[in-house]
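What follows is a single chain, given as structure tokens, in the form predicted alone.
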Amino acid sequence: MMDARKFRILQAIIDDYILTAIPVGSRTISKKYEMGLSSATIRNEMSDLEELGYLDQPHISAGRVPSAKAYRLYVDQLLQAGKIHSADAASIRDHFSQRAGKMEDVINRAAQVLSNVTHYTSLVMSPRGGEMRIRNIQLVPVSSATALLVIVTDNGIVRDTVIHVDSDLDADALYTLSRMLTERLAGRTLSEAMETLQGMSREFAQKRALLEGIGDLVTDVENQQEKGRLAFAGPSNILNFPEYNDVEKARAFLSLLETKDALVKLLEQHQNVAFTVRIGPETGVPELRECSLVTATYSLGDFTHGTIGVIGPTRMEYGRVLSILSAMGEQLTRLFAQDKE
């Protein structure tokens, strides 16, 4: 049974192991944490904690290390993110002081900032292409027979291409078309926009080539977004932790990042949940059985959400990571809201 004393001892063991990565013995707890308990009493409690599945003993003569079950209990007790450290907050603010720009640039920059601040491997995922909504469409004359078509989505994706248009479409006509197209397509998802364009091609048969050009660009936006949804930074940061000194273990981890598919599926499972903490085997990914994945969400409007997260050893600093992810999510949400003003 887990009573208050056992929990205090377990918390001390976890705190110490997070800092040192060295198995913790009863003498260490007795000397460092001033619990008013003898080494023998602490040793007995540690034996009970091991029987309960909260501690593992790597070697017969060594101290104990926390199990995944122990980290789960530890995280559940402090899941509310604490106040972010001022230095961490300043680092995040400094990197996001300018307007958003293109979505791809923002998520790549966010991944790098998150990795720099946490010193773990970071992940930033944008929403699925099908979740994005069109903000506006612009047609700008280039020559008598061509125009620049620009599509802007609600989360900052900008795509443009040159398309062929009828020679009788001057700047004023293209401006009128741009307004009409924006009125009909604004607020629609990319898949909804495609359906609308198909209906319009029947309504405006003489503009079919133009509408097909818009449809091709909408499809391109969606395809490109699917390819570039996940950015990560600091993949080699995991090698700084002694748990990953093993070459085979490190290679498997880096291979997982390279393929991305398993990570995208993992992040999609709870992409509308404010925070998730998956510890070791809870990830369901063999390459992450000794890692934890902590994620948070950010908003790009009423309908779309992205995900940010970090991967590190199970002994990561959970409280600090949660506070950093909370601040980063707020900063990204504010940044994209600012970009729409």
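Remember, predicted model here, so these are calculated numbers, not experimental data. The term rigid core refers to the most C-alpha atoms you can superpose between the two forms while keeping them within 1.5 Å. Positions refer to the first chain, counted from 1. What changes on going to the form predicted together with the DNA:
- The Cα position of N245 differs by less than 2 Å between the two forms after fitting on the rigid core.
- For L254, a C-alpha deviation below 2 angstroms is recorded between the two forms after rigid-core alignment.
- T176: CA moves 2 Å or more between the two forms after rigid-core fitting.
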The other form holds:
Number of protein chains: 2
Amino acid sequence: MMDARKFRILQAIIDDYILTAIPVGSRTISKKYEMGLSSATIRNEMSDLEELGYLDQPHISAGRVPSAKAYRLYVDQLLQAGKIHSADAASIRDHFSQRAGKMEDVINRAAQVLSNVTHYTSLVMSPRGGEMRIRNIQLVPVSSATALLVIVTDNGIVRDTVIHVDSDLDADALYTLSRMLTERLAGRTLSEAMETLQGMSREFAQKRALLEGIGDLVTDVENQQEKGRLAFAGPSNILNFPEYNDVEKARAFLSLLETKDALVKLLEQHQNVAFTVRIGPETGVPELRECSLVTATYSLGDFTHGTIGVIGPTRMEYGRVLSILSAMGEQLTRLFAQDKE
Amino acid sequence: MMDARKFRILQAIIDDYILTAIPVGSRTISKKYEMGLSSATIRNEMSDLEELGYLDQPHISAGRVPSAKAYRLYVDQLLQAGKIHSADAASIRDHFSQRAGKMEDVINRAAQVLSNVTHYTSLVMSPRGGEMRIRNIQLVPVSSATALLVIVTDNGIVRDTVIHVDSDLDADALYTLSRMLTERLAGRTLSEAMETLQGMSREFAQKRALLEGIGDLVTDVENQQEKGRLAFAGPSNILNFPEYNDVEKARAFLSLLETKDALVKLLEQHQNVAFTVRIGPETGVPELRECSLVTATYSLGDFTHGTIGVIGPTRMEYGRVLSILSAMGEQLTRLFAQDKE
DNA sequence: GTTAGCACTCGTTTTGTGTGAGTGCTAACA
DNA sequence: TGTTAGCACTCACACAAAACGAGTGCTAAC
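Now that we've seen the form predicted alone, could you pull up the form predicted together with the DNA?
What follows is the entire complex, opening with the chain shown before.
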């Protein structure tokens, strides 16, 4: 079975592999990491570790490489040891001083900072809108047939889209309508608002089309077209790692990012846990077989959570990434809290 | 000197190289392209063409590769022969049926379509705001200290940002203020608006801070932070081309895209010509030494122009790209025109 | 249980050798 | 004078063989 010494050796192997990306041999461990053991002993232990499924051997005359199972152990240990000290918190705070506002801007900026600090590819997902409470709704005339619908939530978050309106509505009419909408919908969650809107469209038959249009839109905002909720930054960072020296792999990875769908799905899973580490095959996405995805959440009100994450090679600096994500999550949570009067 | 036959041969070489990306030899030309000439003759001509600077030889026992000068000739011929028939116009219209609205959405969507159709990396740049005329300005309350400033131009384009406001302004006050602003600024260009705003901030001393804030913002919108004006799509398309099989090159290219700055500069040059083709070194950007940048413009009102473009390897399908860009430019121009009542 | 020693494995690097596409040149031909 | 056939020559590339060496597993001694 797995004793303390084996574990120490495994850890050394993982550390070294994370650093160098080349299979690590028994000699390396016994020399670079002072174990007080000869390479032969290490060799025996490594043989055991391989049998236990923690190490893989690319070929018989090469060193060993940590398996997904090994990283899993490593990360679990990291997580439970609570080694996630927000060391980089300060640096993140420096780079990320912003106030809430347009959700899109916030997540883009956050992704930017995250990829700059980690040097990996970063992902930031805004929360579903469903739980947010409406503070204010306003229609701004654009052309004779369109208006900009602005929805402000009580987190100080703004979302807007251009919609069709009846052409007989001038600026003042729209403003009156906006006031009425705000009056009736303020304080409700978006989900509740939709029901109310349906009721209203019965009440005010003549404005039915418009109200239903708005209703549809609120739905849209609620399940905001998934793709729009995801921001990423630093896609080309993955090319810094030798495991992506193969252009085919790189292309697959980048295409995956560009499409977004798969990532959105991944980030939507496990939204209720503070940290998630999915290693290689654990992601369930073939293109990410050699990647790890580390995520954390931030909160925005009591029930609404967003996700931030980092994608990199399986030999990721998990410790550092986890602490950075933790700091960033706190930062985002604070950002949204401060704006909630 | 360059006679008609040499030109035909050069054209054949370019066509072949664009297709295959492998250096083309004399035999290929005499067989695949029916010239009625033997390979030996072609060889002589090719030798001349090389001396004239139109062909390069990667090494002595390989075929020839067109030089930047050759592409230049090829493209010039293409342009003056007016071969840019909007063949793909229909297909673009299908993929790109949208109405004006948020500028950001429009350019993103356009970039998406452009990269889908061409299979190259696409660039779409929105025009500077300076020449656009204001139709409507509105402030929407967000939190007690912030508001969303929405500016609608007479092209039906919406731009908005969150700004600070005095905390003693409630929704109605903001609306009143909005009406006043609209009344005074409607019909003016953004540049003119700024002057008016300065005047106003003298007139209404108590609102000075806010008005100046808005003024600053209009400036911002005017020279909208350059980066925000550029959208691109399909960055990983470049990896489809064998000349970017080298990961280092690919990384340099992608980083360049992510940073945006250099591209913005490139697209800002020559905004007054319908088409631009910059081949390899002509771009002046070292990372694009092996790329060509083809651009076209679209117009938005009489004096305001935006740029769309495509980046690919120097052996680009210039003809096809030019005609697609032309179609797309028309499409965008029409889009903005239709919304201008 | 640990370690030195050693034979063995096998990917990587180096070296060597064809192979063939393509060239330039010359000489004959129309 | 322009075109073409023929031929020697070049050189990247593909492939095989050989040398290398990092790393292993096993055995025997401590």
